[in-house]
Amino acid sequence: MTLLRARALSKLFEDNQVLSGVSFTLRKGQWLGILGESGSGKSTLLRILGRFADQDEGEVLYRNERLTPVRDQLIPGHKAIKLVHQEFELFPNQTVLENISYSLRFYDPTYRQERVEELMQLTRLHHVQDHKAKLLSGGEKQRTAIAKALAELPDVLLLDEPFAHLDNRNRQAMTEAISRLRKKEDMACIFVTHEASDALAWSDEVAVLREGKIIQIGTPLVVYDQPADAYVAELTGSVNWLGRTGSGSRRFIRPEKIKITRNQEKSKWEGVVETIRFRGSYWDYQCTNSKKERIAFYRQKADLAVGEKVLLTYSEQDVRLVD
């Protein structure tokens, strides 16, 4: 069942064309990625969403309903739709129990916190559930304005840049607390982020945003594997072109697609080893060739040298093909 719906979207700041043209559609329980650079749009087309701001051209549509533009509203915003923003907007000298259960004052006292129990529990803060707000880490201000957000179950949830500006510890908190929603709290997602490992992690479905423009929408396997075309691919992950077709189409591979083979004949390409860099889980190589053309794979061990020569090969199964 399709929830929320954006129809051919257009936003204009002071001559700047910000979103133009912007479509897609939300079903129950889906979580949509929206994958773009800084000033791609991306937050504008939340608060659009969110109805904390109108846009110039097309139609918002929630349960097949055009939705009220946000001038016509006594209060900004929307009863299913909660938006949680970058600044969390959280109240900085109330508690984080005061915070969470502020959306739900005028409900049962015992529903009430029942409910807080399980949002704390959700997002693991009961270890700082006295703190006032304002002394919070960045990763748990985070987790408490979702926790509000989530207080009145929202039918639709978005979240502008739910990773941004977090440690490596509060982020997997945050991954920790995010996986615990999707099991558990039957709401459709939209999130905002320019960091495409959570866009592709997290999503059904991706859309790639650039310059206020919808270029790819797909699954994260699809938007990965086949790219629509070379900035969606180098938005995606790292890339090795391989120069073009004779119609003029781009040739790439992935570099985990790359092998090293001692058999002269199977080679694709030869180089010397440069830079060698430890990316945790795997070594990332960086080659080039006697043409200073350059070329990156991975390996699961550290057994290549500096300077080293080295042979690879590859698939043309694994090449793909972009305008």
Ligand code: ADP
Contents of the next structure:
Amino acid sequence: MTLLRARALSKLFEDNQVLSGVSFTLRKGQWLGILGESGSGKSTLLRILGRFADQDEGEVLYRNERLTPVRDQLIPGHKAIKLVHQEFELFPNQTVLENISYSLRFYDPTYRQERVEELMQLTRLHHVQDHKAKLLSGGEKQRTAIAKALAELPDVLLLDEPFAHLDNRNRQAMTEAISRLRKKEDMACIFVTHEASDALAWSDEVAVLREGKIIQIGTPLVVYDQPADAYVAELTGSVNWLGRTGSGSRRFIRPEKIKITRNQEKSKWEGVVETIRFRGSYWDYQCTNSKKERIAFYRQKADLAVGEKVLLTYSEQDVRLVD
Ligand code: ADP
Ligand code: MG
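Please supply the coordinates for the form predicted in complex with adenosine-5'-diphosphate, as a counterpart to the form predicted on its own shown previously.
Shown next: the complete complex, the earlier chain at its head.
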């Protein structure tokens, strides 16, 4: 079932075309990740979907009904579509508990107490429940803002950069909170991010936004493995360019598809190790050949040295083409 549909949304700020012709559909329970660089229009799009800003052209349909323009609404926002802003809007001098309870102020006190407890569990905020919002870490603020948005369970949750500015431990808490949310099967979510790894990890579908236009929508695997163009290829991960085909398409291969060989006959590429970077769970090697072309590949071991000659090989099946 389609919950939310964006049709040809466009937005202009003075002479800056921030969104043009943005269309997509969101099904019940679906998680759509919008991936784009800073300034690509992600926050503007979420504000339009969450009814905090009006589009200039196009329409947003919620359960097949056109959403009313923000200028005709008494209060901004939408009851069933909740936006967690990039700069989470909390009451700074109120505690976590007070901030969350506020979203449930019209409910019966017993229910309110139960619901707040559920939300505290989901977002693991018990240890800071009596802290003022202004004193929380970025991750705690973000989780409080999410708990507020979920107080009255929305049909669609909109998250603006849920992982931005989080250190590793907070990130872990955040990803766990999001995992628990994902299991609540009914809720759909649109989250925007500039981090490809987050978009690939958490989305059923990824939409790539470039300068206000969606240039590809697909499953994470399709967007990563069959990118629509060179831009998407480079945005979603590391790329080794291998020159062009006879018809002019650009060939590339991902670093994880490259192997070392000792067999001169199998070798497709010969060069020397230029840099080695330890990435925690693997080593990232950069090599150059005599034509100053570069190739990156990954290994589980640090068994090569800078300056060492290497023979590299790969399967033609793993080479991808873009125009
Ligand atoms: P992102 O969230 O992807 O970083 P934004 O949607 O915040 O991108 O912004 C996209 C573009 O729109 C930027 O160039 C930004 O400067 C511009 N912009 C955003 N909001 C406004 C506004 N209220 N007035 C004028 N320009 C704006
Ligand atoms: Mg933004």
